[in-house]
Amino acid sequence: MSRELSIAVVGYGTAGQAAALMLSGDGHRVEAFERAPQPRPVGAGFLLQPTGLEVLWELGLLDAALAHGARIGRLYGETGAARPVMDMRYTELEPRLFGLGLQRGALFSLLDRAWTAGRAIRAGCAIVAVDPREGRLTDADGHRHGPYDLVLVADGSGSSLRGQVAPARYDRPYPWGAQWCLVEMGAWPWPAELRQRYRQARCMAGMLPVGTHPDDPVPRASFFWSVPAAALDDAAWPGEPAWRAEVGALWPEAGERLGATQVPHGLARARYRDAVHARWHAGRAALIGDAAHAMSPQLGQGVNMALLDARVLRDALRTHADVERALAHWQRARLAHVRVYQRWSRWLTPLFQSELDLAARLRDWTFHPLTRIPGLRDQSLRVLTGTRLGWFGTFALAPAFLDALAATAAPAPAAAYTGPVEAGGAP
């Protein structure tokens, strides 16, 4: 792409950030829409895999993230009576390789501070239609922005602009949602591991170590609680004390890390979509992030995915001189990788958050013995680090990053911090 290009990008969550950041770079005229007064992130903290680690090496944020995050070198899950559903190593794949848990406060704030040359932001504008033949936006108070050469919608799952680029082939929320808040780590005892507690498909706890934030030194960890979606409703809100007992059941240790969060108003929610389209764009708009292909967290992808959405759609316009070709380019590429992790988010969800007691057993004898045996223990490890491509392939890693993670020693396990606490740790 030999010209400079006018975008917009519509929603100022990771993908939108990523691709207003890289594309900005590559000298584009970048006008971001942010309908929330004061842009800001959504959730807790998430697990960046080696895929999406190496777009941030490949922005220079690599050393800023490493610094905040906690480096997590294993996954880790269990019943409730402490019997392995599964055990799954980075280094047992690549001995270069480990996940980053990262607080969504941090990515934001280093994406965002990172976004200089040609920074615009229209925060507080809501944008309600999408015209993709004339690349035209409409907000909510009629006022009409463009024609921009290239508009991106990146509104996330419940994207309500989705449609009007390209009907889903299925768009459908998860029957299963999720509770998430910020905790304070102190001495929790697996600093460096991803840890979920199960009772059946039932009931799901997690714990990720996810560092600090650049304006809080205090170390945290996200906490997960999984629940049907309706009961996210304020009128089915069991009580403090039944939700607290609860947790507790499942597993005393994080119910300890919970003692000083607010309840229920310290602790987010989340509901989940399952969105598939054919294609991401029409015309001059392209869907991009969990407003492309938005599926339920199961496998940690989503982050991930979003920011090598933003890296090959760069690409893609430095390749393709014209829009349309860069855009179908940019999606066949992606499609390769994305499409398989949608499957298997959609097949594995039900085995962790479901009301299937009897796949749940199965999963609780099987799932550990099978992941264990050498061809399998790969291909498990590969989904888990964003690093399968189809059903055979690999998703290639530069060989200079895995070298820029060798020399990232891991630092010593840091003290518990003693230095003052803000009350209810919230998301």
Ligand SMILES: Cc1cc2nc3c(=O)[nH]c(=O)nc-3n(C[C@H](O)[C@H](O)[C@H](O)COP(=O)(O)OP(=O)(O)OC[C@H]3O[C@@H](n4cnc5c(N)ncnc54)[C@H](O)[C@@H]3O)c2cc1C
Second form
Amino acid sequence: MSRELSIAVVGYGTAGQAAALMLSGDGHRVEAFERAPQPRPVGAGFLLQPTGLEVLWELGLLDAALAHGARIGRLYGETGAARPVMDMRYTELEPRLFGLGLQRGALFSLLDRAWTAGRAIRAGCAIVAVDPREGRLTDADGHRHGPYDLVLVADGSGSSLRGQVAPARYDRPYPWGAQWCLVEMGAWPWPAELRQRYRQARCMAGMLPVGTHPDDPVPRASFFWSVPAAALDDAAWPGEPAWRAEVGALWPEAGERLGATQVPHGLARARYRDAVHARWHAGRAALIGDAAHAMSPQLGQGVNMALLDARVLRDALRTHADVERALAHWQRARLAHVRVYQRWSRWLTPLFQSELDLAARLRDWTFHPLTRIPGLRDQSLRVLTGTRLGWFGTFALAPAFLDALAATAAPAPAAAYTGPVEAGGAP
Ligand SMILES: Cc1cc2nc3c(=O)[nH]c(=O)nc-3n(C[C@H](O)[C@H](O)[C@H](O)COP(=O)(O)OP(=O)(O)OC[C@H]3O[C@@H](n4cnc5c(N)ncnc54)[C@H](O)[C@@H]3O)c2cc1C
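Alternative state: the form predicted in complex with the named molecule, after the form predicted on its own:
Now the full complex is given, and it begins with the chain already shown.
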């Protein structure tokens, strides 16, 4: 174990939470700064891949995650005319694998409740400046904090601080984003599948079962509706009847599930960015999570990447007494995994969210047949399950973790909840 460090974590999202928990667990003095007065989860329900599940397993949180999440065995996408575009099962890659749909609030609570020893959070404190050389922070009220041995900047995809740590090679918004909400699962016919429906690349809807929240026993699904970023502005809202008609025309079952959802105010909005840094660190400061490598959620990897970033950083600090060396080692260790997903997301996103009709038609004709060819099927499954490392490598999952997954027998489907139900809104 290296010496005890004083560490500041800016942002208490998944990356900041995981880093704070793991580094405190190694005996470092950690102080987290979060701009929200009440730290809370931000963003849509999400799919945890085996890579992210492995981190939770190592933290002793796998059983709690499984108790709340929905096991996802299949990723299935089809056109409005019911032509399959994607049909992947985790077990085709490894019989013990599955994904876990989780509510953002469930993961937030699990990580938050696990951080007990050495817990120090300054909520309602927005950081506006980072001095990587001195390891100091300045907040929006002009107060200075530090010096720290290490500053971790985990302020998310729209990071306002990333350029103060290291110049971005590029940092640009995607032209499309999404609206989303949580809806009651009820009798949704696909409780163990991520389902998507497409009309060309102009229209895409998704439904991901995400289980329950520690403070709410109602099983829910996360609904995702793709829109051009400009259409996320209030002025572009087409009106409730038109919106419902459009969703219902693409996917009648989803339209029906959304019956109790208030629109537009029950719908949250998400914009995404593509940010690439040649270096994630300078001096005593490092970018972590989306701040280091924001990408489109098309492949659903960001939360998993944030958990892995924190784990690999903790391990680097265990083996290198010098902080700068540890950071260099950490970035090298993460880069092959992160870069390949940034590239795949950048290439695939326009096939699902754009006005490129011809490209979407090509997708509809070729994706499914190509991903049925044995060698190509394994490659696609590796990409989708988060276990691709570099172009041809494999992200190795610990055998003991795979055994732990196998030992967690899938529970019988939950009985339909009959209690009171909130209109599905943002958590
Ligand atoms: C629609 C959508 C669907 C997605 N689906 C998936 C999925 O299925 N699977 C998956 O793995 N990923 C998914 N993602 C990606 C995932 O949400 C992100 O990659 C992940 O949340 C990144 O975590 P983070 O901690 O880096 O950033 P965030 O979760 O954004 O956390 C950043 C934190 O920093 C705080 N903050 C910001 N600025 C400051 C400041 N100046 N001072 C102090 N605090 C600050 C914020 O309040 C926030 O709490 C999805 C994203 C979107 C938009």
